Structure formats: C-alpha cells, structure tokens
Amino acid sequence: MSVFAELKLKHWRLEQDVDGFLFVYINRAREAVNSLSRAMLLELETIIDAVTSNPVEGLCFISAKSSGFIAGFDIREFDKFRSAADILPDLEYANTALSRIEKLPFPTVAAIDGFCMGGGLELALACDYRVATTNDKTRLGLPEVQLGLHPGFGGTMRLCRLIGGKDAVPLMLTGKGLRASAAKRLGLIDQVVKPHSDLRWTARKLMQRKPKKHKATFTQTLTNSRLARPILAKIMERATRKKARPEHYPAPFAIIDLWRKHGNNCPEMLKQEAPSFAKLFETEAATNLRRVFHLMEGLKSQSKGAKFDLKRVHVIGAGIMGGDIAAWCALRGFEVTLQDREQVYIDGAVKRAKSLFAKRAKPSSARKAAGLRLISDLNGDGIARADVVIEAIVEDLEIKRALYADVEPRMKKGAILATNTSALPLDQLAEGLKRPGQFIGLHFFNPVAALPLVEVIAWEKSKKSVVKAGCKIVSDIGKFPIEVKSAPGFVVNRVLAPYLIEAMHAHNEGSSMDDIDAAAEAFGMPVGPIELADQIGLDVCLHVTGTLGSDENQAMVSKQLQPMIDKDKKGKKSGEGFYVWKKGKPVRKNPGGDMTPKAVESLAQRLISPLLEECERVMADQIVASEDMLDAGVIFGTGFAPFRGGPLHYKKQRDQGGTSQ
C-alpha cells in the first residue's frame, strides 16, 4: 500500500499513479462546497510532510466536488477570533504551508474547474502552474475586500509578482472574479481547457513536460518598480476614493498602501501582509461586512426545500421595470415571453435588453442565446406555457384586476401569478381570482440588473408552498429573496418613504440639494436621497408617498413634486428632475456640499433617523420574520451603508455608544 494511502485524512484524498504523479483531491467533509478551514490546513501540513519525505514526480491539487475548486476561507471560522492577536497565528500557519508548497522540488499544478476564490486562489498561486476549464462557472478572484479585508495567505505578494501590480491591485480592489480566458490573458492561468476535457490528464501532461513557469512580462514587472509604484498607487487611490471613503472602507486603501510600500520586495510584502490583514480584521467595517455576508447567506437560504421547476417566464408590461425583468430572466437562462398592449413597447424593451446582454453575456454566443430566449409576445401566447406570469403594468388597482381576469384562465395548472406592484395591497388586487393561493408579489427594484433584492410578498391566502416557490424563482434568476407580508410599502419602500420625505422637508427649510446628498453620502449611503428620488422617478415617489405618508406629508410632497411632474421633470428617465441628468449622471454644482463636519453629521442623522424608526415599526408590525431579515432587506434593497451592518444593528450600536455616528 502506498504511504499516501495510509495517511488518515478527512478533507483530502490522495492518489498516486504508476509514474509517481500525486493527485490531491480537495474534498471537505460534510460540506457541499470546498472552503478552507484550520482543520484542512493542518491536514495540508501532513500532506506536505509526506511528499517531502517520499518519492513524488509531481503534485496536482484538484477538487473532488463538482461545485468548484475552493470558495475561499470558511467565513464561519472568523467568528471565533476576537482580535488581531487571535488571528495572526492562523495566518502565519497558512503562510508557512503555502510557502512550503511553493518550494517543493517537483512540479505542482492547480487544476481548476468552477470557482477558485480567496484562499483557493492563494493556494493555486503557490503552485508552479495553473490550468482551468472554460466552464461558465469557473471564476478566479481574491474577493476579501468585500469582507473589509485583503488576502492574508500571501495572495497580495504572489499576484503582484505574477502579473504586476497594475493588473493585480485592481483585481483585489474590486474582488472581481475572472473567467478562465480572461485570467489566461493576464498570465494568471497557464492553460485553459474545454469544460468536458480531462482536467487531470491536462495537469499530468504539464507536470510531465515541466515548461518554464510563467513570469510577469517586462511591462508588468516595471509596474512593480520603485519609480512606477508611487505614481500608479496615487492614480489607484484617487479612483478608489470616488467609490469608497477610507473611513468607511479602509481595506482597499490598505491594499494600495501595502503594494506601494513593498511591491518590489516580495519577502517584505509577504511579511507585512499578515499584520495588515489582522489590523483590518479588528475594524468595525470588517466586523459589519462579515455580518452582511451572513445576512446574505440567510436570504439565500429562504429558497431551500422549495419544489418548483422554473423553465418559462411570461412578463406582462414592457416598460422599464417589466422589460428589464424579462431581460434579466432571459440573461439567466430562462425562456421569456414579453407582452404589452402595443408592439412598439416590446421593441423598446428588446432594444434595452440587447444592451444588457452586451454588457453581461460573454462570449458572443452567450449574447445570441440570451437574445433568442427573449421572445416578443404581443398576444400573450406564452401565458399558457409559463411557470410564472409576472405582471408589471401601471400601478392602478382596477386595471390590474381586469388584466388578471383575462390572464388567470389561460394559465396552466400549478403556475404562479405574481405582481410587481410597489405598494398596492395584495388582498385588494386578488379580488375575483379563482386561484388566490397561487397569487404572490415579486417586487423587483430599479435598476433590475443592479439591485439584488426581490421582495416575495405573501398575503393571507397565499399557499406556503407558493411563497416558498416564489423565493426559489428569485434565487434561480440570481437574486436574493426576502419574504414579507403584504402591507402598504412592504419593507423597502416603506422605510425609504420617510427618508425621502425628510430630505424634502430639509430642502424646503433651506438645505441645498447638494448639502442633503453630501450628508447622506458621508453617512455611507450610495447616493443621497435627492438623487435617489430622481433615479426612482418623481412620479413614482409621489405615488409611494401618497400611499404611505401622513396627510401633512402627502400635501407637502405633492406641492413640491406635482408641478415638476406636470412639466415632465420626472427625474433621470426624463432627463431632469431635481437635477439635470447628462449621460446618465446628475449635474451637481457642489457635490461635496458647504457644511462643517459637525453640520454634515447633524444633517445625516436627521435624514437617517426616520428610516431607522420606520424599521422598528416594520418589526413591530411583524412584516418580516426577524431583525436580521430586515437588516438584510434594507441593505440589499436600498443600499443602506453595508459597513454599518444594517439599520437596526446600527441603531442599537449608536444608541449604546458602540459606534461612531
């Protein structure tokens, strides 16, 4: 029996062929997905000890799971650490293991199919060669910045050394996952193979041939030089500040700083990476972003156990929302029929869809396939075949009811009828339905392609299985579902309304639009409430606040918005609202505002407090199942500052004096 077969391992499986090539299969026990854990790293040390003292011609890391290579380090294990001092030993342990792999005297290969992210890519970077499939699910990246961190297992140094800082640092700043072909162009991957090729055989041939290991090109190496780094780092920092503030998100600036100081000194960069990671780990941003990750996983879990096979979608209403919902579903691989009262509206939606496909679908064959899945359907012939019919027409109770009376009899047994209403109660919409249990809300947000949340709205007669199926539909199309009870405004619009109304009060009392938006952005909102109102559409804002606001607030909002709407100043979609919009962006005269820091903080708290209070009322009304669900919904539905961990979490911390205001 081979010495490797005698090793007692839970998370790795070793096979050595007759020529001495050792294949190390990654197979984390009792998990559907491979993610690195301390237990796995301990066993990895055992494997390295064995290969250094026994004959081996080459070593290949390959996944035993079809779900992917390695998703990264197990985020759950971070929860046991309380300080930088706690986590440093584990970082050093992992770094020692990967450095030992890097120094092995025989060829090493990472054979990648599916995701290879975070710690998984750091393991692959420690190997001599990397081969990856062109499987559509194959992605390579270092997404630690999304958790308020940067790579901690030597990834910062090895990536910069391999492809140069100019290409490596932006990958870490965005956390973007690369397809195999794009990774190959950068030099991150040595060889790509087709999805159904023999990945193991390709890796074996690499170990057998022992080609020269990839090195950064002259130009890539030059970007790591002492002269180039300060210049490039300054450019990167300036670009990053346009997207994030260092006081809110310190991680991207730490990445730039680490490379700027040590980018041409690999040993020193490796040495400084772990303490920099540990320092970030202690920040409030990293703690809260890890919380957001868990909230996201909670949203995903709502679809578990649902039995619903989605194949065909029929969308009624080819306006901005309906057309974009249809395009998104087609992009995600489903057959979609799109209906409206006139062909011209459908044609406009199809034209917009082509723009989406051009941005999101690669290669060109994927764009063509997505286009073929989106079918113009003026007469509604697709209703009879659809698994779900999504209504996205004008927000008028009687018009919607009349549509349902025509559509419901044409739907197949078991199909779901869903409304994209933003505020109308489902019990009123459902009057006259023959199968009320099959009726739910699927409330998407604009822009559909950018906002990940969809509210799955249940009412008193919705079947539990249908609501669960609604969550699965949302998950199947790549969005996050949140189950909510039918009530005016549901969750997202309900908590946004008082925030927008307060902004209009502040504007009426003399605060400039720029100051209002600057204060909200200083708090951490992605855009200020005035700009957000323009993005939503002032006509939609008027409708929502008219449904949700008090009589006094309704009168104030109507007095402010109705004259603008009458002049076709509806916001971004008409080219002018509060702001004039050019090339998709508002023209702001003074984006930073003119206030002192104290005045900025005071205005920010004024704006955000009504939102926080409404969140508490939503919980009191039991619209969502838990505070975590509400925090998740408001983060992913409104963009509420993720680094603050959610509105209710933030309010508790603020009121207890545990967080800066």
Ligand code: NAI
The other form holds:
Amino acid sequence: MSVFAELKLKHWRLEQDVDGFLFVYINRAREAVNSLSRAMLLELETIIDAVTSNPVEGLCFISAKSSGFIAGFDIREFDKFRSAADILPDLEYANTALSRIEKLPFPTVAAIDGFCMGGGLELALACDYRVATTNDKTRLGLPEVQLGLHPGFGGTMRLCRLIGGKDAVPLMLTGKGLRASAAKRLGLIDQVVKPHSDLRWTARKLMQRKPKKHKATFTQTLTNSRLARPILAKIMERATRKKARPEHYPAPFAIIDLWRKHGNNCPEMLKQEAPSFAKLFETEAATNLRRVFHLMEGLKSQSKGAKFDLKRVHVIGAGIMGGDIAAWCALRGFEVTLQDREQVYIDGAVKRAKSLFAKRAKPSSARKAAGLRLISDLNGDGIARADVVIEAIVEDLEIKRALYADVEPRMKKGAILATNTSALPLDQLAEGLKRPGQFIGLHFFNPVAALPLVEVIAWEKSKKSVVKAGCKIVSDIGKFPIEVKSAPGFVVNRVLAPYLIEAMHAHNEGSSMDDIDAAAEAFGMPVGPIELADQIGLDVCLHVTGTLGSDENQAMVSKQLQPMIDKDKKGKKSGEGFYVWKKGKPVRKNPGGDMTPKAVESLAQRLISPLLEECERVMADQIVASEDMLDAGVIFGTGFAPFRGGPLHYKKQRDQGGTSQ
Ligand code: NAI
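Form predicted in complex with the named molecule structure, per the form predicted on its own context:
Next comes the full complex, this chain leading.
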C-alpha cells in the first residue's frame, strides 16, 4: 500500500496514478458543498507533510463534488472566534500551509470546476498553475469584502502579484466572481477547458509539460510600483467613497491601504495581511455582515423539504410587474407563458425582457435560449400546463376575482395560483375559489430584476405545503423568500410607510430634501426617503401611505403629494417629482446636506425610529415567524443598512447603548 493510501483523511481523498501524479480530491465530509474548515486545514498539513517526505511527479487539487471546487472558508467557523487574538493563530496556520504548497519542488495545479471563491481561490493561487472549466457555474473571486473582511490566507498579496494591483484590488473591492474566460484574460488562470472535457487530463498535461509559471505582464507589474500605487490608490479610494463610507464599511479601505503601503513588497504584504484581517474581524460591521449572511441562509432554508418541481410558469398581466416577473423567470431557466388582455402589452413586455437578457444572459446562446423560453400567450393556453400561475393584473378586487373564476378551472391539479397584489386581502380575493388551499401571494418588488426579496403571503386557508412550495418557487428563481401572514402592507411596505411619512413631516417642518436624504444615507440607507419616494412613484406612495397611515398622516401626505401628481410630477417615471430626474438619476443640488454631524445624527434617528417601531408592531402582530426573519426581510426588501445587522438587532443595540448611532 502506498504511503498516501495509508493516510487517514476525512475531507480529502488521494489518488496517485501510475506515473506518480497525485490527485488530491477535495471532499468535505457530510457537506454538499466544499468549504474550507479548520479540520480540513489540519488534514491538508498532513498531506503536505506526506508529499514533502515522499515527493511526487506533480500534485493536483480537484473537487470530488459536482457542486464546485471550494466555495470559501466556512463562515460558521468564524462564529467560534471572539477576538483578533483568537483568530491570528489560525490565520498563521493556514498561511504556513499555503506557503509550503507554494514551495513544493514539483508542479502543483488547481483544477477548477464550479465555485472557486475566497479561501478556495487562495488555495488555487498558492499552486503553480490554475485550469478552469467554462462551465456556467464556474466563478473565481475573493468575496470577503461582503463580510466586512478581506482575504486572510495570502490572497491579497498573491492576487496583486499575479495580475497587478490595478486589476486585483477592484476584484477584491467588489468581491465579484469571474467566469473562467474573464479570469484567463486577466492571467488569473492559465488554461480554460470546455465544460465536459476532461479536467483531470488537462491538469495532468500541465504537470507533465511544466510550462513557465504565469507572471504579471509588464503593465500589470508597473501598477504595483512605488510611483503608480499612490495615484491608483487615490482613484480607487475616491470611487469607493462614492459607494461606501469608511465608518460603515472599513474593509474596502483596508484592502486599498494594504496594497498602497506594501504592493511592491510581497513578504511585507503577506505579513501585514493577517493583522489587518484580524482588526477588521473585530469591527461592528464585520460582526453584523456575518449576521446578515446567516439571516440570508435562514431565508433560503424556508424552502427546504418542499416537494414542488417548478418547470413552467404562467404570468397574467404584462405590465410593469407581470412583464418583469415573466422575464426574470425565463432568465432563470423556466418556460414562461405571458398573458394580457391585449397583444400590445405583451409585445411591450417582451421588448423589455430582451434588454434584460442582453444585460444578464451571457453568452449570446444563453440570451437566445432565454428569449425562446418566454412565450407570448394572449389566449392563456399555458394555464393548463403551468405549475404556478402568477397574477399581476390591475389592483382591483372584482377584476382579479373575475379573472380567477376563468383561470382556476383551467389549471392542472396541484398547480398554485399566486397573486402579486400589494394591498388586497387574500381572503377577499379568494372568495369563490374552488381550491382556496392552492392560493397564496407572491409579492415581488419593483424593479423585479434588482430587488432580491419576494414576500410569500400565507392566509388562513392556504395549505402549509403550498406556502412552502411558494418559498421554493422563489428560491428556484434565485430570489429570497420570506413567509408573511396576509395583513395590510405585509412587511416591507408596512415598515417603509412610516419612514416615508416621517420624511414628509420633516420636509413640511422645514428640513430640505437634501438634508433629509443625506441624513438617511449617513445612517447607511442606500437612498434617502425623498429619493426613494420619487423612485417608487408619488402616486404609488400616496396609495401605500393612504392604506397604511393614520387619517391625520394620510391628510398630510395627500396635501403634499396630490398637487404634484396632478401636475404629472410623479417622480422618476415622469422625469420629475421631488427632484428633477436626468438619465435615471435625481439632480441633487447639495447631496451632502448642510448640517452639523450632530444634526445629521438627530435627523437620521428621527427618520429611522418610526420604521423601527413599526417593526416591533409587526412582531407583536405575529406577521413573520421570528425577529431574525423580520430583520432579514427588511434588509433585503428595503436595503436597510446591512452593516447595522437589521432593524430590530440595531434597535436593541442602540437602546442598550452598544452601537454607534
Ligand atoms: P400595470 O398597470 O403596469 O399592469 C397591469 C397589466 O394587467 C396591464 O398590462 C393590463 O393590460 C393587464 N390586465 C388588466 N386586466 C387584465 C385581465 N383581466 N387579464 C389580463 N390582463 C389584464 O400594473 P403593475 O404595476 O404591474 O401592477 C400589477 C399588480 O402588481 C397589482 O396588483 C399591483 O398592486 C402589484 N404590484 C405593483 C407594484 C409596482 O410597483 N407597480 C409592486 C408590487 C406589486
């Protein structure tokens, strides 16, 4: 028996071929997806010890799972660390292992199919060569910034060394995953192979041929030079400040800083990476962003165990919402039939869908396939075959009910009827249905392609299995479901309404639009409430605040908005609302506002507090299952400052004096 066969490993499987090439199969035990864990790193050290004392012809890391190479370091393991002092020894351990791989005296290859992110890419970067498939699921990236961190296993240095800081730093700042062909263009990988060709054979060839290791091009290396770095870093910092504030999201600034200071000194950059990582790890932002990751997993888990196989979707109503829902489902790989009362509306939606496919479906064959999956269906022939029928017609109880009376008898057994209503009670809509248990709400947000959350509305007669299936439909189309009880405003509109109303009060009392929006943005909201009202549409805002606000608030909002609506100043869609809109952006005279930091803070608290209090009322009314679900829903449904960890989490910390306001 060979020395490798004798190693007792749980998470890696070793296979040496007759020519002495060792294939190290990554196979994390009891997990569907490979992520790196402490236990895996300990075993990796055993493997490195074995190949150091028994050199092989070449070593190739390859996944034993079809789900991908390595999706990153296991975030659950981060929760075990309490402080920087806790995490530093583990970082050092991992770094020693990767540095030893880098120094092995025989060729090493990472053979990548599927996700190769975070710690997975850091392992691949320590190899001599990288080869990846052009499989649609293959992505290479360092997304740690999304958790308020940066790479910690030498990735910052190795990526900057391999492709130059000018390309490497932005890749780390966005956390974006590159397809194999884009990664090849940058020099991040050495070779691409077609999805079904033999990855192992290609890796073996590389080890046999031992070509020169890829090095950064002259221009890429130049970007790491002492002269270029300060200039490029300044540009990157300026661009980053437009998207994030250092006091909210310190990680991107730490990445730029690390490279600016040490980008041409690899040993020093490697040395400084770990303490910088550990410092970030202790920040409130990183703790809360890890919480957001867990909340996201919680949302996804709602569809676990659902027995529902989604293949065909039928959408009725080809307006703003229905048209975009249909396009999104087709983009995500489902066959979609789209119905309206007139062909002209369907044609308009199909045209809009084409521009979505042009932006999101790559390569051109995928674009074409998405186009073929979206079928215009004036007569509703698709109803009989659909697994789910999504109704998104005009917001009128009688018209919707009349439509259901026609549609329900034509649906196949077990199919789900879902409404996208924003405000109509589901029990009233369901009157007259023969199978009320099959009826739920699927409340999408506008714009559909941009907003990740869909509220799955349960009412008293909807079957539990159907609500679960609703969550699965939402997960299958790549969105996050949140199960919500049928009640006015559900969750997202209900908590947004008091926030918008408070902004109007503040405006009436003399605060400028710029000051109001600047204060909310300083708190961390993606856009301020005035700009948000313009984006939603002032007519829709009036309707929402009208159904959800008190009589007094309704009167105040109506007095403010109705004259603007009458003059066709409805916000972004009509080119003017509170702001004048040019090229899809509001013209803000003084985006930073004019207030002292203290006044900004006090105005922000004034605007946010009604939203927080409404969240508490949502919980008291038992509209969602848990506080975590609510926090998740409000983050993904409204963009509520993710680094705050969610509205209820933030409120608790704030009230206990444990957070920056
Ligand atoms: P819309 O007015 O843009 O589109 C409605 C479409 O339904 C029109 O194309 C119309 O021709 C069609 N239609 C009307 N009656 C029909 C019938 N009997 N059979 C077939 N087609 C019919 O409306 P929008 O904004 O897309 O809203 C649709 C639904 O989605 C409403 O229930 C609304 O409350 C809800 N919603 C709207 C949001 C928004 O921001 N616009 C956000 C979330 C939900």
